[in-house]
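Okay, so here's just one chain, in structure tokens, the form predicted on its own.
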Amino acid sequence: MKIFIKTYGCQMNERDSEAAAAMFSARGHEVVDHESLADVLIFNTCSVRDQAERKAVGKIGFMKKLKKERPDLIIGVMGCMAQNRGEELFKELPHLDFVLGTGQLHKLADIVDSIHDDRRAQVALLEPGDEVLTGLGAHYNNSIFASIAITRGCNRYCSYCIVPYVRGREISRSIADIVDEARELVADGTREIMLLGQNVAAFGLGGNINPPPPDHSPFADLLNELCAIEGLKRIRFTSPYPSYFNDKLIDAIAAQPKICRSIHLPLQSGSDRVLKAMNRHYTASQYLEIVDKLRSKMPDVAFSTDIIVGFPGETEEDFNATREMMNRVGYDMAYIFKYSPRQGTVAAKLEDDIPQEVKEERNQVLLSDLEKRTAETNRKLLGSTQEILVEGVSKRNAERWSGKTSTAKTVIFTPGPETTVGELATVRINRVTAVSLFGELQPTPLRGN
């Protein structure tokens, strides 16, 4: 059979889709890049934001016409929306053949094969206490980049977030299992690995919701083990909960040059009152203490974050506190969302009392601040020498190549005769824009490959 997979939402969903593609390929099925070529259409969905869910439902609904033309076509939904809405989706989208919830990835290929044989609609959902870490290690395409899911689920229960309800309780893989997967990837050519989890910094803590003491961090232990892999050039991770950045973890990151100096540190709001309403277990001052600790160990560190504007009850004063915090930290990147209630969360019981136009206005103010700040940060890099991981030919200019710095800045440069994809190279920056750096290749890398 020919399989087409459409992915919505986060990097965890992208990773699940890749693993699904690998499973189908291992069974002799062909993964195709367009729905018109497929015998099976799989939509890997998201429920974190209302817009993502509506977009997926609209697309799947449009497939009804295709199903009438091709009755043997198999159409299925997996991911967070599938888990959240379950069998209800069959009523809204009667042309569906299966609904596969989170944590059930290992069942996907069997379900598709059985539907192909007997055409019986199926549903498989994650049940409380049934959390498993199965089917995560398969990879589909060899690349210098790869992602490894190290945890599943979340125990934080932020009041606005649907993830704990659709992804289940927090569980972690073993360090040995993750290191084995990383070694296999590196042997196949991977040079940079992204570690994924709803709260990666809580890795190995057995689901305990309390941050560990300063000298205990299984995540730091994992990072140290991965850094010892010869041939692995860089490690990134997302997303950590701020409170879990203890002394041991910060020291481990600072001591290992393979760990990239770009830290995604979700803030959500700069107002203590709103943070409390969000059930975020830190204050603005505690968050800044973590930022300052990281900067004291790594002066070149760059931060990115998540922000929600228009949370129920957010006043102008609350919003200004967020704006001031963003300027104080000086984020290089921010994912700024306008609040939308998600059914089943605690915040959904609150009145969504911030007018849409106010949410939009606040969103635009923060985006404008971010654009100015990023442009200024790039200007400061003019004339500097940057180490990059070479990615290959630039998408916009076939005569130039591109790569990224440890702080996730894109650098465009002219390659040399021996420039190789996946190597570390040194570039002197001689021109900058608001989004990219441009430079000339230097003869010697900053550190060995």
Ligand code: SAH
Given for the second form:
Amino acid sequence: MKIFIKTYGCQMNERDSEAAAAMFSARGHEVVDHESLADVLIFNTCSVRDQAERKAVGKIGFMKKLKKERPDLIIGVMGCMAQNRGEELFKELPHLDFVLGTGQLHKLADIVDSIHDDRRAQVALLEPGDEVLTGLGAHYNNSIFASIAITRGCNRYCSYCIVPYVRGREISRSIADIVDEARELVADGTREIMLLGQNVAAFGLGGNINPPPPDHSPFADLLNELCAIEGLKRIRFTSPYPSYFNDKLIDAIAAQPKICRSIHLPLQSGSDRVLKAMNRHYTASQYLEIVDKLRSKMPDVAFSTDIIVGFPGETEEDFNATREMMNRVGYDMAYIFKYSPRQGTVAAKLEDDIPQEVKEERNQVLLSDLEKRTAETNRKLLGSTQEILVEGVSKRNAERWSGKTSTAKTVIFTPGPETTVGELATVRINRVTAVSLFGELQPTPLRGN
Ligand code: SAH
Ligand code: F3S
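Right, the form predicted on its own is done, so what does the form predicted together with this ligand look like?
Following is the full complex, with the preceding chain placed first.
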């Protein structure tokens, strides 16, 4: 069969879709990149904001016409919205053939095969307490980049967030399992690995939400083992909850040049009052302490973050605290979200009292601050020497190549005869614009492999 998978939402969903593609391909099915070519359409969905669900429902609804023309077509939904809405989705979208909740990836190919044989609709949902780690390891994309899911689920219950309800309890894979997967990837040509989890820094803590003592961090142990893999050039991770950045983790990151100097540290709000209402267990000043510690050990580290504007009761003063905090940290990048109530969460019981226009305006203010800062950060890099991981021919200009710095900035440069995809190279930044960096290749790498 020919399979088409459309992915919505986060990198974890991208990863699940990739693993699904690998499983189908291992069974002799073909993965295609357009719905019109496919016998099976799979929508891997997101629930984190209402808009994400509406978008997927709209798109799947639109497939009804296609199903009328081709009744043999198999249409299924998986991921967080599948888990969140369950069987009820058949009512809204009667042309659906299956609903596959989270943590059920290992059942996907069997379900599709059985529908192909008997055309009977199927549902498989995650039951609380039934969290499993199967079906996470298969890879499909052949590139120098790969992602590895190291944990599943989340135990933090931030008051606005639906993830703990739809992704289930937090469980961690074993270090040995992850290292094996990484070794295989590197043997196949992977040079940069992104470690994924809803709360990666809580890796290996058995779901305990109390941050560990300063000298204990299974996540640091995992990073150290991965850094020892020869041929692996870079490691990134997302997302860590700030409170788990203890001395052991900070020191491990600082000691390993393979760990990228670009850290995503979700802040959500700069107001202690709002943080408390969000059930985020840190204050603005505790967050800053972590940022300052990381910066003192790694002066070149770049930060990115997630922010929610318009959380219930967010005053102008609360918003200004967020704005000030963002300026103080000086993020290179930020995802700014307008609060959207999610049924079943604690915050959904509060009145969604910030008008849409105010959310929009606060969003715009933060985005424009951010834009100014990015332009300034780029200007500061002019004349500096940077190590980049070479990615290949630039999308815009075939004579130029591109690569990324450890801080995740793309640099455009003219390749030399020795330039190789997946190798580290040294460039001097000789031109910058508000959005791009241009560099000149330098003869010696900053460090070995
Ligand atoms: N730690 C997770 C976060 C998942 S949700 C991870 O990165 O895997 C991603 C981001 O969406 C959150 O950090 C938060 O900023 C935003 N978000 C979550 N629930 C939201 C809601 N109800 N409304 C608006 N934004 C939300
Ligand atoms: Fe959501 Fe908070 Fe977990 S944002 S994914 S409940 S850390």
